[in-house]
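One chain comes next, on its own, written out as structure tokens in the form predicted alone.
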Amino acid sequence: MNIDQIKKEFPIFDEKIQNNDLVYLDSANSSQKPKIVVERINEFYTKQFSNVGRSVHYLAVAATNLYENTRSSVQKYINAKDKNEIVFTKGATEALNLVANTLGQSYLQEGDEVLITELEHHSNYVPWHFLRKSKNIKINFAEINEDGEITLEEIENKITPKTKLISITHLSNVTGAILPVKEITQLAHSKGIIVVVDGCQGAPHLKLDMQDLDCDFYAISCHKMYGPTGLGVLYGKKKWLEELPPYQGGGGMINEVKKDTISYGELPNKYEAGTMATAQVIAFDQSIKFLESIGIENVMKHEADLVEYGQELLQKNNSVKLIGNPKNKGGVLSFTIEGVHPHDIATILDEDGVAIRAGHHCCQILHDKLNIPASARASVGIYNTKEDLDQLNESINNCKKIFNL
């Protein structure tokens, strides 16, 4: 891959920060978009714009077929069975607030079960945490190893007779642990256990295959796979998302309204009320064409190598602690700085131009396991390069300086 070539297509690295070329490092948070994806909202809204799925004009017409086009590249890329089986919600947020509601409006009881781990982003932990509040159902934890790892093992040691549902993150977003989510699927249906699975980190870095993860339900934001923010996708298994109840009500999820009755619509109607992000959805298809462009197995590969170099160069810095160490690791590299608040860090690279994220990263749970309170992190997409990680080891060494270390 031509990286540099690559890079070209994002618009944001022709300018200048702080006096300095751009030197991003949090992607993890947020990916920057091709210009493709820019140009192609503008496009939308400037020539084509009308709602979806009411009007019969053209222009109606037309932006419908685009948003369910959108529906299709998605089902395609991850390798769904039913392109209805993809619902566009305003973000991963959403599309885990839908399954923990719909699920605890049906299908959860008082005294059950649900299995997380200390991994955890606050999306996948708090709306289970609404369900122990209602419905006094309990919360488990499987548990870190000292890699930062979660294992099929403690995820089995775990279950209980009473777990119904396993909710866990495709990929940490703290260090960078690729849970092993087909195996864990494998156990979880072995002992009738619906899987969710929090894919924020999975989707942009990883392949996707709904059939081998065989998962009943994976959360994807759009806005960290270099698409537009105000987005996610929910892919639920369709026996799931017949049998489960809507998740908010208004216009568009209905078949049929009486002043005593109402039907609700086909999938996934059912599940996408009101005026949908069209511009959005639309977009996201380019962001799906960028990707596939380059292939996800490249874009793989590349981070591996990014991530390996990073690695090297801040074990070799002393000081600085990395956080984790798991044998199958994403794009992600956290650490502290001995002597150095994390929110310093951030404050003095910026200087140089280099973007991470400082704090807890949604992630308090496991930032208390590890007895910090919050961590810096650089997190690679496809536009960086080593070039990239030598000016993020150098301006931590700049960093140690100004604080004597």
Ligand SMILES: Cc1ncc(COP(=O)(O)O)c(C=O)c1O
The other form holds:
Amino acid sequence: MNIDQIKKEFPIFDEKIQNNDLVYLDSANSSQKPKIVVERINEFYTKQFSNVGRSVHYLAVAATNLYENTRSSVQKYINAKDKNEIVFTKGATEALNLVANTLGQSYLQEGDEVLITELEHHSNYVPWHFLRKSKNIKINFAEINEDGEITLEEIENKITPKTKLISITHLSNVTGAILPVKEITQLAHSKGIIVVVDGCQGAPHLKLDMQDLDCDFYAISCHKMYGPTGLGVLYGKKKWLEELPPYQGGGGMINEVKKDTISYGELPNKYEAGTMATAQVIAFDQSIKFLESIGIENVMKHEADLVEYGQELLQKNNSVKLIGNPKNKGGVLSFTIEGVHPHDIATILDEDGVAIRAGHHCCQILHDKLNIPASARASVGIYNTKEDLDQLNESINNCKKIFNL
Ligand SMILES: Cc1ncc(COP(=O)(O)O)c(C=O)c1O
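Could you output the structure for the form predicted in complex with the named molecule, given that the previous block was the form predicted alone?
All chains and molecules follow, beginning with the one already shown.
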């Protein structure tokens, strides 16, 4: 695999950022976009634009077909059984809110327990918290071990007779831990418990197979997957999507509207109320094609090599403390430097053109557990190289010099 060639497909790397070549290590936040995605958005708006699913004129029918093509591509990419199990949302946050809200309306009852983990992003905690407030459900937390992992045993220990649902991240956006989702789902299903997966960090970097994972819901963030912003995907098993009530009301999601009765549309329209992110959906087809052209096994191998290399470099760098040491780890390197605030680290690295993120990464529960207010995070994508990680290490050394470390 020729990474230099792949990098050339991303126009941003032709730019000088504050007179520097860009070393982009913030893909867990959002990935850069390949030319084919950017060009597809432009082409759709300039030559093919129409709203979808409404009018019968040529452009509207053609746009609707393109929109539905992406749904089929996503279905194939994640190996869902049915195209109608794919619902477009405005992001993974909305996908997770949709699941929590609709299960809260019709399935979860007062006193039921939802099990999440200390690794969860706020998007996979706050929606359950809403149900804690409105329905008096209880939220339990599976705890991380000293390596920043969540084990199957820990999940098993935290399941009680009242656990109705487990909602877990596929890959932690802070420690990089990859959770044993398949095994957790098998265990949960053997006890009649539903499984929701926050796949934001899993989808861009891991092989996705809904038949193999067998989870009930899986949320995807398209902007982290070399796709446009403002778009997410919710995969849900058909029986759940059919059974649950709609999330939002409006045009497109109805069947018949009378003054005293309303019936709802079939899947997936039932969950796609209002004008959707048409251009983004159509362009996302190119993101999938891009990933398919490389092959997810190659992506995984390249990123595993990078993370191993980066981990070794940072482990050897005294004063740098890596967060978590999971055996099964994705491309996230979170760290602290004693005596330097993570925001200062990120600002100093930025002067060298090294883009990382600093903060709590929407994981305050985890940072509280680690007893730190924030961390610095370098995260990789398909376009990164070992030289990028060398530059990261060198810029960390520059930062240490400034702080006399
Ligand atoms: C683990 C995780 N979950 C959820 C989200 C939210 O995704 P989106 O930006 O698509 O709403 C993110 C994005 O930062 C994330 O990293």
